[in-house]
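Given as structure tokens, the chain that follows is alone and in the form predicted on its own.
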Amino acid sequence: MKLQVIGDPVLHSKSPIIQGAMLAALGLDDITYTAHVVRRGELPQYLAWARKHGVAGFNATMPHKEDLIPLLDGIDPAARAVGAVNTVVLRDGRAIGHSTDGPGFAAALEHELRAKPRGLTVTLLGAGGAAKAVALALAQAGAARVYVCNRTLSRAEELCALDASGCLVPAGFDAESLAQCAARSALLVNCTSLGMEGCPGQFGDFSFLDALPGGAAVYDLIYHPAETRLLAQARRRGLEGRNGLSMLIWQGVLALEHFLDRPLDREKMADAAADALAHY
């Protein structure tokens, strides 16, 4: 059985390490997970070669997740309401998309910083892809608010009207928008690229932090640097800060469980998982 991960450029994911941390736990050796360069424009091809060498599923990153959507058999409700895909199985002839990018948010969140979304008031930087799983997961699980902050505003408009229950709030990217959501919140999320590794955006003012009250913490989904500047400068205000490797994580755990088509022990595979990034 092969698993693959795709993208552009995808070769430096540690997806690899995940999932086959994972499967060596399981005992499936019979099974390889590996990342394959596929570019845009490619994916009608890499899906015939996939379907033709017997993929059984894979991991799509950057910039495939919107693009999958109408090459596909079939999509799953979260997919669709997120508009982009991030594993997709290959089972019976047919090409299945889902999105774990979300839940797996939500579940880092719970495990990482013992802090359950129901309730919960969030202040969330970006209206891009990434954003817009975490902002649907936090509405779907009950936050009670969820400030969407980008310098767009009709970005965040755009966003804020996916979901119906009323939660998700659109707001501006300027020092004082983002302090008088950061006021109100108890966790606050960079869905943004501001501080990625070999990307020039970097936050110009980190102010908007003073304004987080007490106990409030906050959480970067880049994982690469391992401490952005903004998770720097929250630890240096108190705060706990947690970064994005968690998430990635808690996707691949899902994700396999849509390869495998069972349930597995979710807590067992995120520890194999993070053991084995600890040791990479």
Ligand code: NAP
Given for the second form:
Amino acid sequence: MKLQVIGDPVLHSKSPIIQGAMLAALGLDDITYTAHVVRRGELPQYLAWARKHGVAGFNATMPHKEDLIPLLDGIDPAARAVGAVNTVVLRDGRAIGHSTDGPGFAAALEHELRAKPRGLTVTLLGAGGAAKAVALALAQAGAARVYVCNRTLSRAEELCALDASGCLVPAGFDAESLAQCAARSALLVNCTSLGMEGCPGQFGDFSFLDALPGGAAVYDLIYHPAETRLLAQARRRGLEGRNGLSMLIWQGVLALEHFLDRPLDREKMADAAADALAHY
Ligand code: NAP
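Right, the form predicted on its own is done, so what does the form predicted in complex with this ligand look like?
In what comes next, the whole complex appears, and the chain from above leads the way.
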């Protein structure tokens, strides 16, 4: 069986390490998982090639997560809500898309921070693709309130309008708005690209961290660098902090369940992937 990850750029992707470690832990040495550069606009040709050459499924990263949707035979409700797919299963002549980013975040939260979304009040920074997946996963899992704080307020408003429960509340990204939201939150999640290696931009001011109640935690979706300035500042204030590696691992575990079409020992899979990444 052949599995792949496609994107542009993609050769830096950790998915081959993660999936390779899980497949090895399952003793499935005959299944390969490899990275392939597919440029924007090349998806129809890739899909035809993948079908012809017996690819059983693939993960998709930048810039394909949204462009794939019209080319698929079906998508699951989570992917439909987010408007993006990161996992495609090719089976019985059909291409079905899934989104494991949001469920992967929820699983990471539970395993890394021992926090359940139900009843939680969260300050979420950003309103891009990752923020959408995380915010909707939190809302669907019963979070009490998620303040979606974004530089471009209209994008936060559009994101919040996707959820009818009223759990998602748009807010600004200025110091005062961030502090007001943080003061009511047990968890702060960074879904912006601020602090990511190779990306422009950095938080100018971390005073919003002072507003978080004692015992609050900070989760940064970024894992490159392993410790962002946000996480370092959170730890300096005695707050628990985690980077996005666990989300990356857990979305991979859930993707593998889709590819193999069976439930896996998820913790064993996540441990195998984390171990492989630690030795990489
Ligand atoms: P995206 O769609 O491009 O969204 C970027 C977000 O960052 C937007 O909300 C944008 O605000 C905000 N932003 C960018 N520059 C800013 C600045 N100078 N000041 C304030 N806000 C700024 O990106 P994405 O796909 O959501 O990814 C976001 C981050 O999550 C990336 O670092 C990515 O690597 C990470 N990620 C991690 C995982 C994981 O598994 N751990 C999964 C997915 C993504 P505007 O709307 O105002 O432009």
